[in-house]
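Take a look at this one chain, the form predicted on its own, written out in structure tokens.
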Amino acid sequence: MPDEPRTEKDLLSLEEISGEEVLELLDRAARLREGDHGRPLEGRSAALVFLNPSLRTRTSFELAVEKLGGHAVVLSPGTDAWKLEARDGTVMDGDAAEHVREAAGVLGALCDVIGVRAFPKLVSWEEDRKETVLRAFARHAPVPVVNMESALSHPLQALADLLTLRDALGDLAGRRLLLTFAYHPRPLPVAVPRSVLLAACRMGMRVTLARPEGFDLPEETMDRARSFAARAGGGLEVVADPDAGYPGAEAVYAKSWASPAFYGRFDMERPRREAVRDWIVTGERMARTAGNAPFLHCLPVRRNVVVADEVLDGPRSAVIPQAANRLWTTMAVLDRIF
């Protein structure tokens, strides 16, 4: 992983605090959605720094805030802030016109805690795995920093994910769930798939990630989800079929991603991903999973797309529990660091 985070109070992935860490997370979220809490943000601010577009990470941060007692800045750079740069040492005569170095310093001197959002370029994946902008942020900034998606990770969202299939499936060490890949007309990040599968595989649950070839996640996330599902006590399986992995599944959750391979010549796997039109979520493959296998996407989804109309507006839709299970969790980062 890159630099770790300046103190104990970032949150920059799940990775990077203990799995006990994420139980307690999981449990307060809980407690938080019951009504269980105070204002520990009362006189305090938040600063939200948006280099992408959001809705439900700028919605229920901005509302987390408000919830627990304190007020939001929102800034979007290069809109209504100064474009900024992160690189250390760079000649400033493009179009930066601010480093992170002071706007995190300023940012630190006057908000407690700072959010940032910001998308991997998709060009070159040893700089995007660099996560230059949210660790500038996390060395410079005098306060703790929380990670609203990076290249890599996008805890706020792992966690919703996990309160989301816990609500569903109770305990879930040992439960049984489709990561599946779906079709995309255009590459995407990997920040999310990539964080379901860690954060599936550390709480025990036996995952089986379902891609066609040639759109692997990145080796050093597999190796790490192996490692931890081994000391977890759960599994790992790889398959190549898009039907291959409903069978007892008791959750699916789909999401897209760019091929590894051609990262940064998307040109060239455009034939590709337009040969996996077919790996789309039905009605008739949610039929091969267990029981009521709750079906989970981030969102945005596109419709009939990625999934069928019929899973997406049928009764083992989980996605709305899912989005607004986004405020407890964002709460839940809030008062623990408070």
Second form
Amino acid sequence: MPDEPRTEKDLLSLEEISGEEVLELLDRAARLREGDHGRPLEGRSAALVFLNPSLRTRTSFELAVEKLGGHAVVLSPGTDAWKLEARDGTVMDGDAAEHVREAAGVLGALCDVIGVRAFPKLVSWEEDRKETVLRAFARHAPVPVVNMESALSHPLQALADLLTLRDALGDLAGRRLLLTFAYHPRPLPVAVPRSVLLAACRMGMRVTLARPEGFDLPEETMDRARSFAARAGGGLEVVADPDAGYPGAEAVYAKSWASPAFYGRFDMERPRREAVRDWIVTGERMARTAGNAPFLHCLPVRRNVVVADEVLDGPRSAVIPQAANRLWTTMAVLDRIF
Amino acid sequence: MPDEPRTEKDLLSLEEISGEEVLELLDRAARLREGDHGRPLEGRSAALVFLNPSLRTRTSFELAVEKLGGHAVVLSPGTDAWKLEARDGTVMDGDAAEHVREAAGVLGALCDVIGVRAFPKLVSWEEDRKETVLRAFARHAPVPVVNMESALSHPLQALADLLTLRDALGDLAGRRLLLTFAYHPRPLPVAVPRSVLLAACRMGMRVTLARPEGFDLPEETMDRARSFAARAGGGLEVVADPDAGYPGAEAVYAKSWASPAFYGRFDMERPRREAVRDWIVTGERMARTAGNAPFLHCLPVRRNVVVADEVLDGPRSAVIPQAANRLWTTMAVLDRIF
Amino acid sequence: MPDEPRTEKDLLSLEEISGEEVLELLDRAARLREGDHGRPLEGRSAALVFLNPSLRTRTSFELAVEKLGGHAVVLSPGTDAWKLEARDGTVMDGDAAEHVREAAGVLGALCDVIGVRAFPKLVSWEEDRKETVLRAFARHAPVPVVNMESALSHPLQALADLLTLRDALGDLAGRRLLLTFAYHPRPLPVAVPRSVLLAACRMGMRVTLARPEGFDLPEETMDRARSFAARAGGGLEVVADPDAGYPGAEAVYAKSWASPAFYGRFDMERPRREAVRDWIVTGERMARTAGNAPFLHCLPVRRNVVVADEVLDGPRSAVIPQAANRLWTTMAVLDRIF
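Now the other one: the form predicted in complex with a further copy of the same chain, given that the block above is the form predicted on its own.
And the full complex, kicking off with our chain again.
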């Protein structure tokens, strides 16, 4: 267990650590990728708590722990473990058999770090933005807590995104990123687009955010992104045309998300959503970008809905190395803790 | 594989091993907690068969195996593995695709120890008390079988309970334990209260069992507990008042359980159950105990139903160290086998 | 990652590797069983993708990886990971959130070998025989793919079957195997009977295939089996009587399967299926075989439906050592890759 105060070791969002620390994590990840690592987790263990499905996060986190010499216990509360309650002061006479206070306390007594994946419920933005489950784990665990994707943030993904962008572009300051909304049959959380937007702005990239009218990211996110961009000497421009962002873009990041304007009332959102089916990344659109702009997506991705086969299977797709970078950035996060 | 006869290495209940062995396991667990262990499971493996959810047992057993140098394979028959039949002689033309005979034989051929969690069905006490699944594994596995909670017993929990009580009270002989029923919206198995009652009586504790009329523990359990208490020079008193047991108690253990009188007819039990909502451990009640009596519970626990927040979050709650002791006692059980 | 071309390292079916390689794998497995192995998977990992339940394959593969020094990540898409699409060119606006192309690419970037279990859907033989999921993984993974049971093949099982037959009979050429259909309440895939039939014919065994009229194995399978038998100097005879195959058999392998004639129309198959309940392996039938003919089955097996208790619990049952051989043959497959 760490001897420094616990909260300094938590990673709940990239915004809660300094920009220098983000850069340090990226450098550390690049070194780890070169094979430069010991076994700082020898005799240590991680509890990975998944309240939602996972392929990349699960595999990369479990392997990161193993490669650093530790052991990962993977739990799925509600399936193989007890359903969790996260609200304080509640009378637990409903479905949940266990409170996060006990789960966090016990897992923190048995393990040396806890990873938590808790997607938003997509009913109330006011509720979701509290990140009740993640924050309860962080508050009650005696060991560092790492966010494996919450309502607002996916810091392990954002780190891999930045590393992938650096692999393609070198120093990111002043480089042009198109972050584009894409159609998807269902409303999705904003954690990934929010995290990559904030991370890119913080690095001083010149970001174009393209989304249909009505599909803005939350105001808090935009305000913070603009402030990051101003401080880092980058920029943030918003466009409402699916084509407008491509010319000049040096990298394209696509993602779908729910319209905050209709949060929890997705039946009312549906007509608007169905009207934006042309927000798809095609080879024709990619051809308008600057030079060999790579295509990024966090995955999983719906083929020929979010992005056309020709892009994903073409030479500019960076989605596989981007996912592979999840291993090294997660190892960097763990290596920083121990 | 052990060269001693298999059955001597099984741990199906604490009652099936000698009192000296229980004490030896507690001493061994305390030594392991001090960091004193080798890797007796190097090159060995455990199959952990969970027919029911688990957080503490899963995490502590998996880590116990790893810390001792082995590898644990976690299986959930009915979910990720085949649904199991346990009765002998049956014509298997129903849901179950595999018999415990084969599962036990195969897992015992591939692994060196098998853990089994098989909760009671809570339909027929006569059926449940046979512990058909657990006993079938023990009968047919060529390697030691460890009970990870059955209808009657939870020996790994009872060992951690005893270790936690010893941590607080030292030698347990003559010390006063209140084991109190608590309200819970659903009927629960008796394995934990039965196991802790028998274990405490065996250690010579003076136990007060508090439960509402109609919520007695099974007669067999009470007879055996009295006999253990008599032999060990302790005592067992039963009270029917939720307040009566606290004064003088040096430790409080709360747990809910189903009324054996209404076993399998829980619709009929419901009015009685709903009438005992005041059986909750509160700060006020804890304040009437002797000195700093610790509060124990096996977890998961329903907050403000079984026990008030003020107790769980107060300085007398021992539930987290109690859960942490699960690791050391499970390591002791494995260390004894290999 | 291997420096040889990937496809040479895949194991999608035994028929896709040479007979010499099959024999080499059996010899290698026998040596591994003697304890002769290093840690060629040190620092390496396997992704085991289970789209269907598993006990033996899961346990033996996970342990094989661990014993050779590596780490296995076990994923269940649709449960703990994203539901997969396998068809090329599809517009993914349905249930599946991820395409096998990405899953294979990502797992292949993170891990060094991928195991895939994808049972047939049992709706259309023309669809099932394409083995869409398995073949998509093999096509898109940059690392070797091992079939953990597909619509057509179960090579890891067939290797263990051959090793078990060799353990009992020595050199298999010319030895007499009865492969008998057995009643089962549900239509089952043909992967196991097909794989063992082809493997036995290839080894030059003299095989009697016993099945009721209407329950032939697919024509492609029979043609290939006859061709293997002819080349290896063995033989293949088909009988339609549940008793006819036992006299003279030196080993008996029982398995149920769906009637290809009614594939996907199992309501129409039901009367025929229910009419063959006497296709069960009994002690009386086993007594008519030659000497101590062992009884084999891949497990899980329905007792007193497919085979009588007296056979499974008798001295001629080889099902447990047969399952135990799964460990050594899987280790041989991995040892061959790395």
